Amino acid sequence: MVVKVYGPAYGSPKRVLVCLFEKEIEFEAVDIDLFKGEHKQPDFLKLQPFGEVPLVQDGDYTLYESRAIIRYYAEKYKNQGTDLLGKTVEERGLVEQWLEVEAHSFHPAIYNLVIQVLFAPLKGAPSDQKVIEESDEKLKKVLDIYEERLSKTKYLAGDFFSLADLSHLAFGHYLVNQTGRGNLVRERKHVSAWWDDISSRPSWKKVLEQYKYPV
């Protein structure tokens, strides 16, 4: 059965979509309008009790949380498409390490920026300048660490593209193109080169062409 991915317009589901393209897995995208509250409707909550996207249905198997999903497909189809996990246990460890860094250091800061800079105005709410300033500072510190790492390796986990890099694409796109903070990437030589590399992958171009961001 074809994999169903719910909520393709939004950031976190795009993390799943690019993984599926890299792994050459057929899928069907199911639109969920967060602005209309479709993710809080009873039928959806039966599948995802926290009322969030993405959610995937793979036959009788249902899974949510985007990083859990990409780990699942990278492992399930490890001999198909791009190897996103590494070839040794040591490489896998580094992939997991940097995927955790993305989840716990990069993502919270850029997520808060996206909410305050892009989504708050759409809802008619004032942007919280304190949150914006704090998020800017956190991102600068994270990207300084990335700059040091990427001065030694082409990608975060080594010299191979992996889930660790892939996981940055959806919200990295917001950072570079939609929040007015592309300079945070461009001012860092190695981060900038890394971003140009990963964001030019055919899989990511397909995601952007086929599934537009809501803002």
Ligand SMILES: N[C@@H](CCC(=O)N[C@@H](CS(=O)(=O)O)C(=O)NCC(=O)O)C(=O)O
The other form holds:
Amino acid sequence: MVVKVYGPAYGSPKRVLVCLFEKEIEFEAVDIDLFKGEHKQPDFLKLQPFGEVPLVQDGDYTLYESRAIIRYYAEKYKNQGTDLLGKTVEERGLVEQWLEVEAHSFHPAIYNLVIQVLFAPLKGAPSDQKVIEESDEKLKKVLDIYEERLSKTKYLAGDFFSLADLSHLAFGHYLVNQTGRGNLVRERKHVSAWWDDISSRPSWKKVLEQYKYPV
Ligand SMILES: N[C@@H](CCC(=O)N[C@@H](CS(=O)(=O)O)C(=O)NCC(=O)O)C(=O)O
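Having seen the form predicted alone, please provide the structure of the form predicted in complex with the ligand.
Next comes the full complex, and the chain you just saw is listed first.
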């Protein structure tokens, strides 16, 4: 049964797409237009009650929350494609640590910037300058910690590419290319080299080629 991934145009679903490419898992992308509110229709809400993408259907098994989905496939297909979880329990612990850092420190700051800098103007809504300034400051602090870490190891969890690095691609792409704040990465030598390394992976290039962002 082919895996169905809903909402491929958007950021969080792209976290799932790049993981499926890395794990060499065949999938079918199902477009959902957030601007038309298709994610708030009853049929979709029955599957994803929070009305967000991604949603994955794998036969009778349905899963949402992008980081839960990538952990599921990284585990289920551990011996297929790229190993994304590390080889020891200690390495796995560090993968989980940096996945949590991405979810609770990196993502909220970049998500707010994407909403305020990119999407608010699209909707004709005013941008909240206070949120932008706070998010900029938070992102600088987070990236300073990344700079320190990446001065010691090639990737966040160690000297191996993992889910922790992969999880940054979808919104890191916005940060570096579309928010006017790419300098926050480029000014940090090790973060910049790390970004160039992970974003040049064939899996991520395939995502960008096949599933355009809405903006
Ligand atoms: N924690 C969720 C967040 C999902 C999420 O925020 N999805 C956005 C799209 S994107 O920001 O990830 O591109 C969405 O569906 N937004 C629709 C809405 O909030 O109405 C995950 O990681 O899957």
